[in-house]
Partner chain sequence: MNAPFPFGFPGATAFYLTLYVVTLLIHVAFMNYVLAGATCLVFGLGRGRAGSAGNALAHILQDWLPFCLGLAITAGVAPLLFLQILYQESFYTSNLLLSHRWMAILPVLIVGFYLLYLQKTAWLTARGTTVVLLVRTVAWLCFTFIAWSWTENHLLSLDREGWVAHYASGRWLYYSPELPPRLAVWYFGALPTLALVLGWQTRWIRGESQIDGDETVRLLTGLGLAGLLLTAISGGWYATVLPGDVRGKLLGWLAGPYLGLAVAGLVIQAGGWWLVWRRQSLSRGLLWLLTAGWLCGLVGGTVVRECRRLVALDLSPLEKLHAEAAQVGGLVAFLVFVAINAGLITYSVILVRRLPADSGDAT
Amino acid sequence: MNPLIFYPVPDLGPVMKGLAIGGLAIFHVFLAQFAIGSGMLLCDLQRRSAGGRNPLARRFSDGYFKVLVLVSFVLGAVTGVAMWFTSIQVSPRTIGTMVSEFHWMWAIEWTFFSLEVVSGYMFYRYGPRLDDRARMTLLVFYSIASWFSLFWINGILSWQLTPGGWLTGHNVWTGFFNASFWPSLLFRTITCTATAALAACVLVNVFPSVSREERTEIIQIAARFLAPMVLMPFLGAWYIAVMPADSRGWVLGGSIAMLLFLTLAVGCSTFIGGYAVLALLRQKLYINGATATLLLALAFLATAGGEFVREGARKPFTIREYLYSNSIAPDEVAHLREVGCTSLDPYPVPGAETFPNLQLITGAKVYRIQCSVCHTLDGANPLSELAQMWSLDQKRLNFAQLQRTKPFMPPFAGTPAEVEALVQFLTWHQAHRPAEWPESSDPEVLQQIADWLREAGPGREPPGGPDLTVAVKGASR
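Could you put down the structure of only this chain, in the form predicted on its own?
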């Protein structure tokens, strides 16, 4: 066990930190899907246009690629950097683990990403002047590079939910090719082709000097890339089946928020897939710009729902059974209950001079270390409102036995005095931070909290299940 490492913790005010990362991630993932699927679609259009057989396909490819560069390359780069920057600020220990464990995978991914960018910009700059063979070569390079960029990232992201045998031996390949690797990769690949197809249907409707018949021809070509969506239900079921049992339970109804987002993703995908199969592929109907834009918007909502479920299913971990969402490892909890989580925290509490006593400052530190990554005080997912109706003793009990209060919460990692400090800080905040506030140091209260902590234990112990901390003890480092 390594000692708990402290990092500066940013205060985003009413914005939940996880929500900030999630919002950026959803937007970035959608742009990445567009870029990856577009490579495959453009290869098909180039194949059809070779030898002058379909001049429209070639002309549309050039116009489509300009939009791809402007939207995906530029915005994708901005949101990608923003996502990394925000993630490092909010959860540096998780990001550090991902980089240190998979640094060669990241290096390989960045190599493919570089090839994707170079081949993409070469096609953007020289594509219209190149012959068919050179154009196809660049597009194949672009398509392969972008898909393999997904391949490597998918292995690392899916490892966060199902690290499997990596927990016991830290074998990189065991962690990379984890249980959810293949269903996740195949599902994401289909999502990419569907996003590119819908984007093509939108763009062809604003493409200049094109007749309705010509638009219909491009739409029919693009619609073929929606056909693999019929496999989504099977891949989605496969992905859910390999989830840890408690994660699967939350997704399928244990957490109403996750169930709603899953329903959103499934509902939007079903509507898009149904329209594609029945209207575009079977009846070969024309789709106008408004309808195509609506379907693309639904695809964005499906992506948002799916990403929320993927992130939420890991709770209370950022790396399943290895690192809790508050960046405390399971085998550190017992030690922190002896020495405290705030005793070595070197960072001051902003505005501490306005706090009535030292106990409240300690409570603010406890909140910052253990709560603030998923909660705010008064904004999104606010702690003050969640505990609004709790009495003092309820707060003490619920914080001391946090993993029993909510099964997707990590256990409290601190001393009885720190539980009491958090209770007093939250109660003082709910009382609108009066200038005077007495310290609470009743020995009987602290003893009761100690008993509650001991009763719940330092690990997660679902009813009827084993202590998960014991199962992975010694795995983290």
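Follow the form predicted on its own with the form predicted in complex with its partner chain, if you could.
A single chain, with no partners or molecules, comes next.
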């Protein structure tokens, strides 16, 4: 793995870093789904229009492709690059490890991406003047290339949650074809076709010079691409079944936020699937622009819910069992408890001259290194609110035994003095940062924190589970 390097941590203000990359990821994934599913849909439209059999399908596919280029080739491509840049902002060590391990997979994906862009632009630019065979060839190239982009990226993303056998041998193919690879790939493929079908229903309603009958015809063709959604429950269940047990527990109720987002994804997908089956496939009803837009918006929400669950289920890791969310590896925790996590950080705390003492500056550094990737002080997921009602000793205990405080938190990776510095920094901040603040250096307090750290151990699952008597002792101090 890449060695532990201290990077300058950017301050995104009230925006949680996870929120920044999560929001971008949802947007990018939705655009990618649209692009991939559209390739398949356009191939079907081209098949129907071959030999002049269906001029409407040809006319619609040319118009659809222009929108695809303007939306996907611009926003999709740039947000793809943005994903890389944002990943660096959030965790350079994570993206660095992913690149080191899977750069050839990424490079392969790049070759498909290049084919996707060139064949897509060729169709966009010359499609109306090409014969049926050439049109179909370009669309098939585009479709295959875009789906294979998903194939390669899916392997890397699913590896983050279920690295499995890769953890022992570091075999790249074992990591790539991991336990969640196939359910994830198949599920995503269906979301792609569904997204494209709904987008087509929206577009056919806004295209000029299309009669009601013609709209109905296109909608019926597109609606067939919603049919695979009947497989979603099985694929979703398969995906959840191969998750690590603790992740599955959080998704299925252990974390209320994750359960809510899962419910959102399932609910929206069920609504879309139900509408497709009942209204479009069975009764052949018409779908107007407003309804189609609403369904597409629901598809976006389903994607958002699903991506939140996928990201959240990895906690407290960015690479399961290999690298914690705060970019500290599990096998580095014990060492950092000896030497401290702040001693080697060369970057100063901005505005440190206004801090009343050095301990608070150290605390700010601890917060920056260990907490700021998932929390803010006062913005999204704010530490000051989460620990609002905690007493000093509760803070000491909860930070020292972080992995017991919440099961999706990593263990604290620092010295007892750094726990105390973080406690003091947070308390000082909660007190609106007064100009005077005494340093806390009671040896008994530090000894108690050291005991708590030792009790919980440097790993996530201490043998025998949490010792509840410790909390009682701490509370009675």
